[in-house]
Structures are given as structure tokens and as C-alpha cells.
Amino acid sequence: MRTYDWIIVGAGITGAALAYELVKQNFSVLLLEQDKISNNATCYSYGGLAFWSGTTPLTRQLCQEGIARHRILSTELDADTEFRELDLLLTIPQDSDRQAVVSNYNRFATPPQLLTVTEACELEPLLNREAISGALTIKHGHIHPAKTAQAYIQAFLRHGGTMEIGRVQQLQSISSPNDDLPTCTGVKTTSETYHSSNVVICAGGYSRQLLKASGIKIKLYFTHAEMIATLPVDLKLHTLVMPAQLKRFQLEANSTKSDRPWEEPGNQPAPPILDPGVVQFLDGSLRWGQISRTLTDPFAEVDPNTSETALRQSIGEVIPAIKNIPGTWHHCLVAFSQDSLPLIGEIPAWQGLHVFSGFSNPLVIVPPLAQKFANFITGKDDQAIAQFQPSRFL
């Protein structure tokens, strides 16, 4: 049986990008995906590229490197990622203090511009002017996330990579009598065992559960995210609409104050939140949401009817024309970390076992970080990879 240099577990945008960058370094790479038809967070993402949102020298650098990569990815991967720039509209509710909201954005590399209600409605005529006290706006990058992941996969295969469909059940490892650290030697799926020198977990919200099955604790968490997707519609949305006061990041902070609730399924460390936002893709289809729940069981069931009613009611308050458009409710897991930065690198107390996950806002920074990881493991020092090591939480 063939032994690979690297096995990548998960073929969402993180796994696909990393597999591509590793195979370009002439490693033999196996990319494993559990579903023939992808059903991961990449498929249900809004596709936004917040390249203006860096708050530290490092994140600002990554955002700029990321948008530069996205501008050339379609040419490099020989497939259309549908990259474009559009107006992001961050709505401010009627009962909010506009100046306080504005001040929260001053820490970003490029703070958005404040608009009056009239100016916001001129930019997005579908807005309900009675629901807002104003809005913020800025140019925002956008891609089709599923098409981008597929473009990475096809380029990976053209470079000699191998992809298989299989649900990983557990990691394979050995322990040497002369070494205290176990060494990961591959993975076992429902049908096959694959051998490798290195394994990278890029399974998003399922990463914690997968590692836990092998007795590995890691401070990587997940939300159950819910949204609605439609087929192409005649209605024309001019902007990407999001709330200026996003609740999701506070939810992530509140739910990770203690790791103990996450050690068992059946817990909910923080109450669910709803951030009403919507985007229209180039084919005219809409995607709106989202409800986020910190249910500690990755396989917890959520009532789609109750969820869809709440989603429609919420978006209907902001953009009434969308409320009753036929669409399909979807649910996926979104991974995040304790400090809103990804976990990248070798898992402590293991050899050959790595993680590349926990991207709260992944799309803009995944391409440069996949490049940096591939360079890092070939011996090139990189400050970003050094700062994102999982060992920072020990």
C-alpha cells in the first residue's frame, strides 16, 4: 500500500487550498473528503473577503496578501472563482447609538464610511428604511466559495495529487520505546487505511470530534450555523448586507470561557444568536442567515422549521422583499478558536499530526496561510505560522 508524504482530512476551502500548496512543493498528497457531494461550511458561506478588517500588523498583512492572492487565483487555478469587489452595507438598527457603532470600527485597517438612512437606501434600494438608523459601507471582496474550493481541488489533481472519498474514523499511530511522543502514521476510514508521514486535520467544525476520538484534546470549537439558500431569482440585490453589530464573535468569546462544557455532548455554553445578513451570487441566487448555536454535540439536531421561521422574520425586517422568496434551509458546522485566530501547526505531544482549522473568518486569509504553511514545513521560517501554533493555548 502506498505511503503518502501528507494526508489532508477535509476538502473544504482550507483542506483544498493546503493540499494544492503542498503538492506544488512536490510532496505526495492524499486529500480525503467524507461526502461525495460536499456539505461543509464552505458550501454555505456568504463568500465575503474582508480584506479591510485587519486589526494588528499581522492580520493586516495577511488580509492584504489574501486579497492579492484572490485577484490572481482564477488565472492560477485555471477556473473562475467569481472574484469581484462589491459594496458591503453594515446596517445599524433604529435603537442603536450610531457613533458608538462607528467607534467600534476605528480599529480596523480601513474603517467603513458612515451613511445616513437616505444614503444607505440609495446604495441598497431594497432596504427597509424604517428598520435602520444608518449604515456603514466599504468595498468588500467576494468569491463563490464552493467554486473556489473546487478550483483548488482540480488544480491539485492536475499537479499529481490524489483525492478519495471516505469518512475518517480514527488516526493511526505508533509509539517508539525510545521516544515519549506518539507518531501519527495515517488514518482509518470506514473502508480503507491510508498511511502517511504527516496528517493535517482540516475538518472544520468536525476537527475537535475527530481528534477526541483518538484521545486528543484541543482548544478548537464550533458553532452550528443555519442559513437559507435560493435558486436564481429576478430580484436584484446591489450590496452584501450584514449587521454592523455582529453577535457571532461575542458568542464565540462567551462560549469558550471554560473548556469544561465542551468536553461532553449535550451542552450549550452560550445562548444562540441571529445575525441577519444576505448576499446574492452572480447567478442570481441568494444566501441569507445566520443563526449560530454553540451545541457541543456536532451531530445535534436542530428544528429546521423553527429556524427557518426565525431567519425569514429577521431578514424580512431589514429587506422585506426577501422574506417570502422560496429557499432551502441548510445547516453546517463553523470552527473557531478561543482568540479568533486559526490553529495552524503540529499538535502538541504528537509527531506528524497537524491542524489547519479554526478560521472564524477564513476566506480572505486561507490562501496566503496555506502557502505559508507549505513553505514553513520545508524549512522556511514564518512569523504567522509560528504565532498560530496550537501550543499557544497550553
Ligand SMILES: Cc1cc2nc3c(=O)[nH]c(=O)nc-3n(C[C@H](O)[C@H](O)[C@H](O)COP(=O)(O)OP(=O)(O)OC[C@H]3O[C@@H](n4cnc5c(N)ncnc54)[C@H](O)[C@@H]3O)c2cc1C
Contents of the next structure:
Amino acid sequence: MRTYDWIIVGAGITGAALAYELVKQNFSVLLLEQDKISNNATCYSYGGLAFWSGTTPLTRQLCQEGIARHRILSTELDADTEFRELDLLLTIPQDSDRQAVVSNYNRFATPPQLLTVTEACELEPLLNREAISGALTIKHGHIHPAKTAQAYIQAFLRHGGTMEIGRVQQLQSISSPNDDLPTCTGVKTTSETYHSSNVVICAGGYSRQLLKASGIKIKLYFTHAEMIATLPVDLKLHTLVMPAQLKRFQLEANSTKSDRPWEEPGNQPAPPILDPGVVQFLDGSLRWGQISRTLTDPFAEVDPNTSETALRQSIGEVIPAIKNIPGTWHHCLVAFSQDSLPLIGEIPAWQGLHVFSGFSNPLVIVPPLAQKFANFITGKDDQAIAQFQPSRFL
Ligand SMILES: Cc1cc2nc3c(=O)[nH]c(=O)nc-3n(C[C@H](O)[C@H](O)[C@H](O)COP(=O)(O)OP(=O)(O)OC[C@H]3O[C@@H](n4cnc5c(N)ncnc54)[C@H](O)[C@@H]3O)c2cc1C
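Mind pulling up the form predicted together with this ligand next to the form predicted alone we just looked at?
Every component of the complex follows; first up is the chain already shown.
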């Protein structure tokens, strides 16, 4: 019977980055993923790196470390993450108060610059000038998120890590007679039991439900996100387009005022929202979205036809040329926390059971935080990991 030092559940960007950083510290690591072909938030993400958006000394520092790490990641992992910088265009609708929108952005480390309608259309010629009263712009980082996760996984395997496909159903634990706290000893999938000294849950939007299956309550939530992906197209988008007033963050705040609706499936603590945004990847494919729903059942079904119509209608108002491009609707879960900061560290009242999830906009800060987590568990003090402990919500 093999006992790993660490088992990581979930091979999206969080699990992939953490698996790599732990194996680099010479731990024996098993990465467990339920799907053979990725079907997760990482592979449907836009891939934006908002390195300019820190609002506190800690998040500013993480953003700086994150962008520095992304700049060298392709070399370190020996695979192309498609890192680049591009112009982010944050659209301000016709009926909005431009000054109020601008002042909302003043809290960021580098506030974006206000553009007139004409300037915005020069930067993004596909923009519908009738739909906006202006826009904000800033240099944004960009990666191919699925290729980045794969690059981490391949580097993890080259360093001696093990990866298996299997759906974790439950945690294995023992209670020692001398100690009140249960100790996690591994996980059980549909077909195997795996043993380890430590388990980290990196299951994104499924983390809450997975922990609940073992009787553990945690203040980690999820949205059902919907978007459309296309094959490479001839049309050329020059910027990553998003609304300046993202409704998703308000949805996250509104839906977590009380934990009670989240304790059972079948609830929807706040109405769904749609933030029209689009990005083009280096191969010419497009990804546009995004509907977010706070359905408390992670397996709730949504009607793809109604959603696709809404997604096409809303992007068509901003970038009319995209509205009728053939594409495929996708759905995934995206994890978030009550304070928009991740939950990183040991789960309260447990030993050997950790979480690394709940990042709202994780792509820029996951690489440095995965490194910091690996350093932290080898005994190095770290401010970020200390502040992101799940126990802050007790
Ligand atoms: C349309 C869209 C656009 C986005 N744009 C951006 C952006 O521009 N910038 C940004 O920073 N973020 C963005 N995000 C958010 C970001 O992509 C996600 O938050 C992030 O990728 C989540 O990574 P993760 O590893 O936590 O979760 P996931 O990528 O969902 O990975 C979790 C993995 O765990 C596995 N898993 C779950 N349960 C089990 C189990 N029981 N056993 C085994 N495996 C399990 C799943 O199969 C999955 O592979 C966007 C998201 C969407 C949907």
C-alpha cells in the first residue's frame, strides 16, 4: 500500500499549479482528476491576467509576483502558455454615469484610462459605437488557461508526480483516541482508495459539495457559468472586451449574505446575471459569455437554447459581428468566497485536510500562491497564506 505525502483533488489551474509546486519540494504527490478530457472552469476561461487590479498591499504584491511568474512560466515549464499582453477594453453602456464608473476604478494599483467613444472604436474597430458612452482601457495579461494547466501537469509528471483519473467520492479519516480532531488519511474514488498524509481540495466549484459529502461545512460557493466557444475565425478582435461594471462581483456578494440557502440544493439566492465579454485566442478562436447563476445544486440543469440566445443577443449589442458566428455553448462551475479572496490552508477542526480554492479571478495569482503554499507547509512563514486561512470565516 503506497502512502503519498500529498493527494490533490482536481486538475484545473489550481490543482495543476499546486501539484507542480509540491513535487518540486520533493514531496510524493498524487493528482486526481475526475474527467479524462477537461471540462472545467479553467478550460472555458477567458485567460485574462488582471495584474493591475490589486487593491491592498497584499493583493498588489501578489499581482506583481503573479505577472512576473507568468512571464517566465513557459520557459520554466518548457511548454508555451501563450502569455502575452493585450489591451483590455472595459465598455461603459450608454445609460451609465461615466464619472461614477471611473471613480470605482481609482482603488486599483493602476487605474485604467478613460477613452471617448471614438478612441474606443479606434482601439477596437468591431465595437458598436451606439452601445457605449465611453470605455476604459489598460494593458492586461493573457494566457491560454487550458494550455497553462497542461504545462503545469506535464512538468509535474516529469518531476516524478503521479496522476490518475478518478472521481473522489469521500475522504478517508481516522480519529485518534488521544486527539479530538479527525485526521484525513486519503480519499476514496468510485473504484480505488488512495492513502496520504495530506489531502488538498482543488475541485473548484465542486469543492463545497465534495467536503459536504464528508460532513464538512465550508464557506466556499460557486456560480454556474455559461459561455460560447468557437473554432478559429477570420474576424480579428484587437482587445479583450468586458463591461466596466461587472455584475458578477455584485452577484457573489448578494448571494452569500446568508449561508442558509447554500445548505440545500434547489435554491437560487440571487437572480442570474449576464456580463457580455469576449476574447480571441492566438489561434483565432473566440470565447464569449458570460451568464452566472447561483443555483445551489451543483448538478442543476440549465436550458442551453435560452442561454445561447441571450449570450448572442448581449454580445451582438457590443460587437455586432460576433452575434451569428457558429459556436458551442458550454457550462461549468466557478468557485468563489465571501470576500473575493481565496481559501488556502488547513480546514478547521481537521488534520491533514486542506483547501486551495475560492479564487474569484485566480489566473494571475494562482502561480505565486501555489509556490507560497508549498513553502508554507515546509515551515516558511508567509503573510498571504496566513491571511487566506479558511478559519477566517469561523
Ligand atoms: C467564461 C469564464 C471566463 C473567465 N475568465 C477569467 C479571466 O479572464 N481571468 C481569471 O483570472 N479568471 C477567469 N475565470 C475564472 C477562472 O477560470 C476559474 O476560477 C479557474 O479556472 C478555476 O480553477 P480551479 O482549478 O479552481 O477549478 P476548475 O478549473 O473547475 O478545476 C477543478 C477540477 O476539479 C475536478 N473535480 C471536481 N470534483 C472532483 C472530484 N470529486 N474528484 C476528482 N476531480 C474533481 C474537476 O473535474 C475540475 O477539473 C473565468 C471563468 C469563466 C467560466
